[in-house]
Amino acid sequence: MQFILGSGSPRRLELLAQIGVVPDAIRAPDIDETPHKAELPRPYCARMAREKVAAVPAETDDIVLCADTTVALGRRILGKPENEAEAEAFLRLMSGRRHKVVTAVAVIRGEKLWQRDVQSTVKMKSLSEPEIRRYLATGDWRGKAGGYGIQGPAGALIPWISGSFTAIVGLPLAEAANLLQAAGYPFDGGAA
């Protein structure tokens, strides 16, 4: 039995790490993440999730753990940005305002699914153009859901959060350590 993380997301990686999951093989699976027309944020993620897990390569025994984050704001999915106007769009949207942050966690073992998603809320204080500007030059936009990561330099931009950080980050701990131990992981009396 190998662990495999379907993810090239070092936030996954190293959060696995808090709670000594390490991943034998990384695998980041390649699927088209365009939403349907009219999909709502959390079946989205969801299902993300769920097609992420099922494309990467594994052997019956193996565990595989796939996830997925969407920034939403009402029934509006904010993905990756493509650029950085469109990360400033992104942030003119949120600026002020509160947002859903959806992380789905899919876990497969062979013809077996495990799966939770977990909603949070952030609220992001209102942004002076400083510090838009501030934010863009970083580039810590790049490669994030809704064009930043609470875990870096917009950290200074949420001044409340309810829900879970980890969740926020990438991946809710406590739900993956769950669903991993469903599907037979080992886990060496660590802190899960």
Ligand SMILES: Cc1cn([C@H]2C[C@H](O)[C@@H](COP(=O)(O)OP(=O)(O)OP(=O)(O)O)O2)c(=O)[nH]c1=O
Second form
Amino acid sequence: MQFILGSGSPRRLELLAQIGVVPDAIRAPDIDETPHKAELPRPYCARMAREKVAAVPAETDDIVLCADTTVALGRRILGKPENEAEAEAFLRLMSGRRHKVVTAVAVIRGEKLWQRDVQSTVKMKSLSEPEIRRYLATGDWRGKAGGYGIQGPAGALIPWISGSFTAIVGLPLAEAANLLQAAGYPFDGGAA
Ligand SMILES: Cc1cn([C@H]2C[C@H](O)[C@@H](COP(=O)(O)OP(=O)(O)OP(=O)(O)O)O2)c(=O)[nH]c1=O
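Form predicted alone already given; the form predicted together with the ligand follows:
What follows is the entire complex, opening with the chain shown before.
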């Protein structure tokens, strides 16, 4: 048995290391992340995690874990911004409001699939023009759903969350540990 992390996200690798899980291999999935017409954020996010895990090549005895993090403003999905202008537009949309962050995790071993999703609520303060400018200049928005990372400089813009911090960063550790355990991952020692 090999444990394969199906993710190119450095956050997910670091989060797994926090619970003592070190992948034998990392295989980033390459899938089309375009939402279907009128697709809602939560089912979209769950579909992405399922499609990612199905796209990772593995042996039947291997355990593969993939995840997807989606930022939702009402029914609207805010993906990873393509450029600074889009990141700025996202920040302006979220400024002074609450939004949801959904992270779906999928684990497969052979024919079997285990899946969970976690929804958190995040409040962003009302952003001033200099705050928007300074945050964009950090470049930290790149490659992150909604165009921010709570674990980086954007932490200063987020006074309140409800839900799971690790899920917002990219992998809900309690749920991921449960799914890995269900799939027969050999935890030894540690909290899980
Ligand atoms: C909201 C938020 C997202 N993110 C990141 C986590 C994810 O890496 C990214 C969302 O994009 P994803 O499509 O979930 O993941 P990814 O493309 O980075 O990696 P892969 O598909 O290979 O697993 O946004 C943060 O790091 N902090 C945050 O606060």
